[in-house]
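Next comes just one chain, in structure tokens: the form predicted on its own.
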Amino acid sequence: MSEHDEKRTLNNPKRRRFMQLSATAAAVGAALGTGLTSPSAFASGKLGYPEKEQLTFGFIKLTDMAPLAIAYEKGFFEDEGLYVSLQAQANWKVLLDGVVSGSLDGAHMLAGQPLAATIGYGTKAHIVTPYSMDLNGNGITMSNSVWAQMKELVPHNNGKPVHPIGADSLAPVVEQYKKAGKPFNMGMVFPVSTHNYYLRYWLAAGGLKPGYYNSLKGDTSGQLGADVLLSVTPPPQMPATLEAGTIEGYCVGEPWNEQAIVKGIGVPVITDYEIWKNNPEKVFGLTSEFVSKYPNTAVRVVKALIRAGHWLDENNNANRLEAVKLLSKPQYVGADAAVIAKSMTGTFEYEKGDVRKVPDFNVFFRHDATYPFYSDAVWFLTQMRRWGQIPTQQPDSWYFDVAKKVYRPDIYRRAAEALVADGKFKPSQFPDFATETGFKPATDDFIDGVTYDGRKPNEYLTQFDIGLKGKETV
């Protein structure tokens, strides 16, 4: 804990308070001999103290770590008698680390990571998530002399590109490299993030290969038979990375892609809005043992960031200017608040001055974003084996064992009931728990206009042209 934290946690009147009602409560549950944890705080019935009060949760410099920074900031954490510090991380390996050695008690995480740590690609651990963090966020974006060429091929409309735009697009340019012996290269954040899925989405359904992992013989450049050989490269240094020339695009978060704008140096030409409308984002994860060990305080935690995701949404997004400042702070996002604002309040500025009405670039609570739908988690499964990081076939009862086994929507459950009990929410603001199967409709709003429905993983696989499915491997 910061000595800023310190401060502020013993010197909050909230704090006093819940100090003083924790320590009556536990001298009741030593007079009476049964302690104050119940054995499942995720059955129904009063929520309990919280049995670890001080936390760190880790987060990397992206606008969409926000529900931790507001539900700091507006005091949701001390509300449950949490005592919470939050630590910028350098990257998701570090952070992931962090996590699994309890340096960390949870963190701002990549949907893909607690999936991949737990079936055991990279890191073996086993990760949940309780609370998804966001829908869209993304965006991808080329360097200036990339989107020169690719301009001339993108339809338009009253001088302007019409969107989305398409890598089919992009797939002239990357040929004039091929033929003249220089690899094209582009930046992601991490190999199971969901930056580096929509970006091979993206460019799959345009034509292209992004290339393939090969984990039975070690491979893990991800490169294997590529048209577009794609690297990791930590988010915030993406605009530097593109500036220099190591790259020539990127996926992103924001506020990286508006930076580039800023910059002059590269434009956004895509946000994974117009890949996948309403795609599942960051999660935040936490670790089996501690959500075994501290009940009642991974639900506190999950009532403390639904209540900054609503915040973040409530009055059609009333509240996001005040969020921006917020975000700009150095010990969060730390850029400027113009920049941050882009993107936040409604808008994404693709080619400099061609700003356009984007309302759920950003989306931290309405659609049921924090819900953790299992769907959700298969659709990343079938990314995982599309490229080969699932290097075998699986039945589709693998997918769901996985899924049930990362997201737990009996934890989130409990903490909207706890929000509902307390008077702070309405339950038709959640889903209906009652018929709620995790799993959301079948849908084709992606780009390319294939159906996903989650109860089906084995056929989605086999609509596309491009990447693993049946029994084929690297």
Contents of the next structure:
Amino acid sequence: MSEHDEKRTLNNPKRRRFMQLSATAAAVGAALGTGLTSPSAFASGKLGYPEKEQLTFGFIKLTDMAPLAIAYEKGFFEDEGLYVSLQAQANWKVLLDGVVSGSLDGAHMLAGQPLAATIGYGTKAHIVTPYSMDLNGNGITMSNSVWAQMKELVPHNNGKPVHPIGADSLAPVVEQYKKAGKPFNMGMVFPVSTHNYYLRYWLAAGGLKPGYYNSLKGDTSGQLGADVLLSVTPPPQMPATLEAGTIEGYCVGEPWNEQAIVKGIGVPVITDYEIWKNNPEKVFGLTSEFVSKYPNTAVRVVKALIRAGHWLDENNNANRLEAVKLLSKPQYVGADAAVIAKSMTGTFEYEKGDVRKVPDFNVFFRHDATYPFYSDAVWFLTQMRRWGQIPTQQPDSWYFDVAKKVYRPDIYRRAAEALVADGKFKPSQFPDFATETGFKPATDDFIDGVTYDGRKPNEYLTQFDIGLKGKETV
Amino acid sequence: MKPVQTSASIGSETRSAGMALMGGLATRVMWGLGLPLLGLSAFLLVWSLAASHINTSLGKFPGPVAVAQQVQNMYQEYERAQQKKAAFYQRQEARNAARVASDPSYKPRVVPYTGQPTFVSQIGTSLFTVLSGFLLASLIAIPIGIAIGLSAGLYAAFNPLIQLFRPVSPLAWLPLVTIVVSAVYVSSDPMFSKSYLVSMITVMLCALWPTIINTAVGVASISRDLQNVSRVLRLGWWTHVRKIVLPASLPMMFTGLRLSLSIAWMVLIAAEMLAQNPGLGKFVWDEFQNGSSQSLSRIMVAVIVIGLIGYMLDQVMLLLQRLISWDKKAVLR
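Given the form predicted on its own above, I would also like to look at the protein as it appears in the form predicted together with the partner chain.
Now the full complex is given, and it begins with the chain already shown.
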């Protein structure tokens, strides 16, 4: 944690109170762990050898799988005595099924997947996440024709559109579609994906209704009362689906926004960094069974991933070009290196030729990117509630309970401390574990200026015009 | 009495025989080499002409030259992978030795190479899967085919099932098979990987039907004469099946087996693509997802290899039929 962050924590009385509470809880937990069950693997002491050496991890062809590729190629997994095979998966559903069925030991996952699986939305399984893979890294791309119409409504400065571009400039286009009796379709990658939530956030902030889920009545389309109809397409197929005219735009991770520019079929209008500055993105997911059966292995996997994330951000992204070359190999992301480089090296190309600096477009270590914050989990849960995936009101305590069931900073802490003991990291590179509560300070870094405080999920939801709040149901 | 031959007549005979031979040779060369080459070169010409006119968002559609270059690239990739593999085992050995030194109770175990399977090893995986699925299908289908061919009653009972399941697409079976295998095949140290079982069983389910139907029809249509012979000799049931039914229905059975094998091969590629199970199908799908400027030509390489292997499998079956068949004069193609 940087000095600045530390000050923020200490000056926040609410945060301090929370710290005391959770410190007590941790002490109780540790006592239970050492006293009753077999020796707790996540207690301190020398980290043992991995119980399971041969592991298979799944991933989707996206640049934010980079920590996995780097940990493999740079030998960080092997340094922990782990022999890992990385397998690209066809889509997020196949990947989730792989982790649940055990054919995959772990995977690069959408943050919503472990949460939704644990509360039983969609697939039911207890999946946990000890490591958050990155911040930011997504974009929203519109087809050329839609962009041409939007562009007329977007304010310009020196002949270039002023960013960020809100969905209010999309609203008249959608209105025209409605008048003509045509549906306005857009793609996202999975019902509980961050992309679904960021796209919905952006649309709603611009006054467009993205539609509700009604899981009480078994409606999983998420298109009830929608202005814009969202449907699922696997990330690498987004450009092809846009090209085929099935959708007018999409929200997806990289390089599939920049690929649209290179293929000349669409224009990325906004990055998720501009929707919510330094928003949490992918996580690394494992089953809770795996973690309790192979505790040393779990800690060692996280150690390797922390090193990989750090390597990616080291010396002001100095290693990014090398990472781009690795990711362009057919077994990883596979797109041309030039396409991957567009977003991975601190820039982002919006319209063709309109290259702008976005140094934090994809963050893998700095800003405590890898620490699994409870407040991130709570945010994803609020979005599930907002759009009806969680159909009825839940007390704030329910949000915290789910977050604690799924997010496992204890494993992260064990890994970080082992890395410090190995002499590979300094304690200052991690959050201060003695005081860390897992709740980031409240922030209003959103495109609509709404303030999010992870400790008050229900209060947070009341601030939106579009979306469920309180006792409302669809 | 021997006819007297003049030298002239001998000469003319050999000459005409020679000419016939030459003519025969020319015809055979023509049919065996000339026409196939003509067909192939016409295809290459049409391909490269068509390719140069198809513009995709990933660049031009690959022609024969681009594909040939990609074959070379992929071979180099294979060689690099072999080097990485060797280095992997070396590192592992060193690591194991170090651990044994610090922890003498540790019994080192060699973990197989964890890197990306190469194109060559994907071919191996696919071949192994298709052959085992096909073998299993045949082991089930041939006895069933014989049984329902011999008994009209059994046939009537079984026929609706065949008609019901035969047209089912492999892609419809796949989700069921995947879920059942995941639920049923639970073992801490599995002998086969789940992905292998899923592909193999899907292939088996789709490859059963042609063999069953053809065997049944073959068995049912054995000539009256043969059946009468069996009756006159008072052959036992088992001898009747072995000496009369099997040899007589073999050509039909092989037609079924060849159809089954080609279906098995097609189904396997589709199943691998959809379920992301290792093999050539996964290679194609991964390349489609990559969307790099080389993807199309790499997929084309895979398409050609898939076709070649399908052809080769069929030829192997043909060879097998020649070896086993009683009637060596039958025209097989």
